[in-house]
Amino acid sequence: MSTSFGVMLLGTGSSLPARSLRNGDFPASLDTSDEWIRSRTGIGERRIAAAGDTSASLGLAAARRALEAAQLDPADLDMIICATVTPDMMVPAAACLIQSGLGCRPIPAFDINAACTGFLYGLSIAAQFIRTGSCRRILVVGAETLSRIVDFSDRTTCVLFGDGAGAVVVGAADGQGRGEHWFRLYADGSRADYIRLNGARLRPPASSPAEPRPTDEFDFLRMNGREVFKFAVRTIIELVSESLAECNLSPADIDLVIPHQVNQRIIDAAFADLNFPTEKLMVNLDRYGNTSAASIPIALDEAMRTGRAAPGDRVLLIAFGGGLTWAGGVWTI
């Protein structure tokens, strides 16, 4: 007879780069101000990944403090997935650089590709893995180094992108009444250019904000705004929406919140047209912007280390992203 195990959060980890980059920093020819873009996104500066940093380097550091947080060695896990768009390299995976960088043993390690919706995805992923008892313990990674696929001349993109990552380990639950309740996966590519990198190349960071990089359609993300922001508000009240039927809960029953960290504009219509309390809302967007499939994860961990969380709390993660992507789920951590 099968056995099936419940998923639990073990731990969190966070890792950002340390230079910052303010709205006031960008130039004069950008046609842009700090007024313009905390109006239409919520966002003061962000993180912007030096010349040694990497998504794997991120990555590992974010693992590292995971799995401290969850007071387990790398030998205890079994799989590594990684999410992200901008990995060091084609080949090998970032997922297999995080797996030498901790010292694994040759345990699974692979990249996945969900744009924002990564992370849930990989998330996912883990967790059937879980359940099945193929694996006890894994490690799911989101980490972006996003500053080297914009075009810093292209204001409707670089004002909103940011560079980081973020990690959870995840388990077999305990039987004390955490673990996961629901989760759903969407795609729709008939809507694939609404976001796009059409290149495989990555370009060195830009030395300085002021000597923006040669335009090439091929190698910066492009972005339909219009479109993204419309999709964006209709899923989220869709996934929260969903959510709560499929669990038979109410807001009330939901400790946090913790959205994909796109655009405030963005999370304040939906959630004021569901009506949803806002103190109940995770947002750290105004300091890191859109790190894509690292943001969930790394507003996770700020919760969990700034008690906005705590275990037993019942959190819903909701995310959204090119492909077009979209995912929710509801854990008690």
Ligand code: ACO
The other form holds:
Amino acid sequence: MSTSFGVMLLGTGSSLPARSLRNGDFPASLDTSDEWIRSRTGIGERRIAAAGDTSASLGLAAARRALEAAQLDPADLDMIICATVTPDMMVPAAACLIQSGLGCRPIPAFDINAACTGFLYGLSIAAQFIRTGSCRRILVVGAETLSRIVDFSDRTTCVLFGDGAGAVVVGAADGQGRGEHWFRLYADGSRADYIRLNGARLRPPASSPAEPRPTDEFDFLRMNGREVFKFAVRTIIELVSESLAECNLSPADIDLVIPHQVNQRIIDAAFADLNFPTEKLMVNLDRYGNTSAASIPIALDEAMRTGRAAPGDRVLLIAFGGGLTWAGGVWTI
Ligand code: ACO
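Could I have the structure of this protein in the form predicted together with the ligand, to go alongside the form predicted on its own above?
Now the complete complex, all chains and molecules, led by this one.
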């Protein structure tokens, strides 16, 4: 693990839309049930954005709470990274909207898309800038309004996802033992078809300015549920094993595991294969569903605010998603 240039967790925040959509609230035409959804996924309800909520507005609210928890001002930030697959618009980045909402200096602000792995990608990028000394404090946000891209007539996907945002402020370690970290990122674009959301690709390029171009084409998130299930179980097992081996740690050395909040059945299947105490697992997907890039920072914020995690704890972070992408991290917060 890297110890020389530690990266400390300075504060966390989250923001969940007020409206809850419970399993029983889906229309009869969807032909689903609370029993089916709970037994297959562990999800009981999920939050749905109000008309005025966007990924940037939820991300901004989460960022304000993270800054408050860190006892810092927007002026203290040197960079903003937002992980999202549902930015308010293609340009500008959600991170720029968050920067403007906070009233920051003209610090760099950009989005990254690594699907459900995006927050760990963002955290790892932040760690690099802090380790080189180019930045002292960075805001990393995971924010999604997946209800905008989910097909509510497709029962195989719409029951899985929810909206929300989580944020962390990280900074250079103070030399008191906190800040050790190890992050490893992966991607395999050959399995791009497992989870996809078509965007501009649907529109033909304007090879001739006279050619009529469709203006309202829109597609929904599509997923090969069975293949994603197998990939996710295998990936959790591999990432937990690799993280422990690379950091020379055993399960007893880990205080809390925060996996991407994908599906209880996936998490159970993976941990049944790992000799790991399941009471160390942080899971809140029963209340929020899968919030993609927001799931880990929302869970981390809940862990900090409820006392399940505290400064100085060693957490194991596990993420995987579209791309395919996946990442693991061991971090002494
Ligand atoms: N309610 C009722 N029936 C349903 C529902 C539903 N919500 N969804 C699917 N079914 C039906 C199917 O239509 C099918 O019916 P059929 O046999 O008549 O054709 C039947 O249930 C079985 O379908 P399967 O796809 O085999 O169901 P499975 O037990 O595999 O569960 C699920 C489906 C929950 C999607 C599962 O494959 C899964 O969890 N996959 C992982 C997907 C995931 O969590 N992705 C998250 C996004 S990606 C990420 O974050 C990494």
